[in-house]
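Quick heads-up: it's one chain on its own, the form predicted on its own, in structure tokens.
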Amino acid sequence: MNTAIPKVTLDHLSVRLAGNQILDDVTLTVEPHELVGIIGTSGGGKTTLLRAVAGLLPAAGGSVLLDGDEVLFPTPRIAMVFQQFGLFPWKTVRANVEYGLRVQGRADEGGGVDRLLEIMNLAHVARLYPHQLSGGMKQRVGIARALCVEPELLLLDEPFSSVDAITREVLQNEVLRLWERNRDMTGMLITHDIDEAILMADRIVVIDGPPGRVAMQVPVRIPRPRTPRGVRSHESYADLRDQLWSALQNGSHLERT
């Protein structure tokens, strides 16, 4: 029998805000090293989800625990890339992927901040500022800084949704280099391309909403490592994306704008 507590345990969690409900009873857990794709129609609560999960927003019921232990606010084991990159436009792209070291007072010891500016091809525009760079380098720089603080806790809101095909593969390929890499980092993304999720995640989580429920979870039995011609052309793609429309399609009436 396995004991071991999950990584994330979502608990009976419900949100709101301005007097409405965003999240109503979401019960799930996430293990230790999995990566949960979330996916859900526009207005269901994904991305009220994920800062819930970060400790920046309350819970009005329930509860969020890392590793066991319930998250009240914002914690350095959990990191977060925000859709619209959330960038110093003041500091250029070493200060901004370093910054978060700095805030823990923490030492580049490991000469983490120069491993991860070359990895996401970085490097040539260290000393360059926000607005001289392109869309896809700002969300580099973005998932760069989050990476730098080796969290416990990636979540990923949308993180390629800015970007160019091109460019949203090469992003989706490099962070999933990373993420095969580093086994004690655990990972919740949210999209609203069902083959990204399929790509990316261990599993898939369908929010219904609003307000946002669970209405459906499903494992992604792919093997590791992934590439999107892989995946497309795997024996269970074609069911596992039926049975992830089908589900969205049937939450679609609950749509608001």
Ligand SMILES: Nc1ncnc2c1ncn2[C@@H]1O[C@H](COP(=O)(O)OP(=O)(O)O)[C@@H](O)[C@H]1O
Contents of the next structure:
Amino acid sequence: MNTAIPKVTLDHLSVRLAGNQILDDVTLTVEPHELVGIIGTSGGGKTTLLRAVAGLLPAAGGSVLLDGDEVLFPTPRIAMVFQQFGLFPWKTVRANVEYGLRVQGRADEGGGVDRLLEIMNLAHVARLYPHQLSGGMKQRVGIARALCVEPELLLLDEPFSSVDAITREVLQNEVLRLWERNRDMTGMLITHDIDEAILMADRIVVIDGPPGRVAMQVPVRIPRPRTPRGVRSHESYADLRDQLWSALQNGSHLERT
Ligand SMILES: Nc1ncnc2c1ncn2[C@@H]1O[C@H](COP(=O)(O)OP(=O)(O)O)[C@@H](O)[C@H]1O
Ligand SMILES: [Mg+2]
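Give me the form predicted in complex with this ligand now, not the form predicted on its own.
And the full complex, kicking off with our chain again.
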């Protein structure tokens, strides 16, 4: 692999939906094994950006590249976790998790599904259906389903925002540990929570819109492994938080004028 090529490149990407400009000339790169956090005001185009990266929306201008090759359609190399879980209600937990493998005609070699059910604390509910699970458990299934195909790029769209505060912290921690273990995965995480972005991300991108544009990018220079407490007491935390907060405020100010 040529390490000089970014894992993901958004090259002057514009997206139009129903005649409206939703993303305007977004240029952004993500390095291999980088986890990029994306924050911004609601309606700014964050979900649209992630859907375009996943090959679910066409570019009106510019392009999305994965390892330098244009992404024009969804690919099993990219997996997405949705805010509202997006599970199949008629499939069991196990069948939901296995789904990606089956679509690709792949067998579960080496018991990967069982291992994932174990890691995500789902083994004891493997035979249940989504409606029998709490929000936190449903999102565990969503994350396990995305991880099951061993994606090179994991896209997370506010994955912890539909669960209560305690479950959120547990899930954040589980994803952090998964992240630190899995060196082959690159990620993009949308969140509306500045603290979550600082806790999880290597770099934070502020999207301002509509139409969505990159307003600011800042690296998070806090060593891993991270914990919420360790991050909050790090010397760079307060300044970073202020910087992001004012970028978000400026964005909403621009929107009003
Ligand atoms: N399928 C669609 N057709 C038309 N407009 C859309 C569609 N999806 C999203 N939008 C519009 O695009 C803008 C950005 O939406 P979205 O990407 O969901 O923002 P965010 O995730 O930052 O809240 C919003 O104004 C929204 O109404
Ligand atoms: Mg969104």
